[in-house]
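The form predicted alone is given below as one chain in structure tokens.
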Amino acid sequence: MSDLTKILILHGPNLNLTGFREPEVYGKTTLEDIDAKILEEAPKLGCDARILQSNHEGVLIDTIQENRRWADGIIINPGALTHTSIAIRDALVAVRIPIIEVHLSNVHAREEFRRHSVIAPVTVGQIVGMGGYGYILAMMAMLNLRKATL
């Protein structure tokens, strides 16, 4: 595979406060530091990454749709929209590319309402509880998926 795997990485609501918001749950690393690590590791892995954080569901949906022809895959941490957004779920289904869901914390070990994802059934997988490193793991998984389908 000679070309870079193009990955759209989306962070949902409140992730801009990562490092400040509930550091005992989400860690002390800021989203800016997580994004910098993603952008540092992406070319080493053979990826071209575009990253967006938004607190607005419509912006996330527009970005998914706008990148449908560019991206080979999407890595998304929908934040609280994980549990409620049928609109994001539908946008992800519509683009017909592999999706990996990422969460900084282990959502399955937290409150009951956080254990249900409306996004998970339309993804190829989910990475939870690995903090910011979960995005790197997701990029590695996306590369393996792409190689398997070429």
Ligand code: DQA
Contents of the next structure:
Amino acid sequence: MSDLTKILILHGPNLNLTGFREPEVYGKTTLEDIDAKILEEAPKLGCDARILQSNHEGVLIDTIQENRRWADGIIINPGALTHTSIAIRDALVAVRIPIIEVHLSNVHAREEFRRHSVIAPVTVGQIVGMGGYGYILAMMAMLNLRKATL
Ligand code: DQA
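Same protein, different state: after the form predicted alone, show the form predicted together with the named molecule.
So here's everything in the complex, that chain up top.
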């Protein structure tokens, strides 16, 4: 059996426009470039990463469910669904694997409604405000959870 830590990485609504939408908030790097970097770093860290972006809540939920036996952990940026989706939260609880929430921007330094995540209480933790590098940090954190080195 492979020793790689299998990580499902999910990007929610509008994140496909990263690099184009509000670059002053989300940066100029495109999602394609962020995903390429994730896939480049994953094997170096010891991870096997599967990545999906969807603008549809149901597709995100289906993907969480379908990967429940494959994934050792999930890294998710639910986009605006962070603030509203009990259905995504329930799916994440149902699969019973560690969850890390990532946001490109520092949601705590923005509008009041972005400070509240319905997802956060069912995660191990959040990484916010680090742009695309947040996903690399999240992979490192997921590995550390598994290997418990620190
Ligand atoms: C976001 C923050 C959300 O509030 C927003 O709706 C997004 C992106 C982030 O990565 O900073 O779409 O999840």
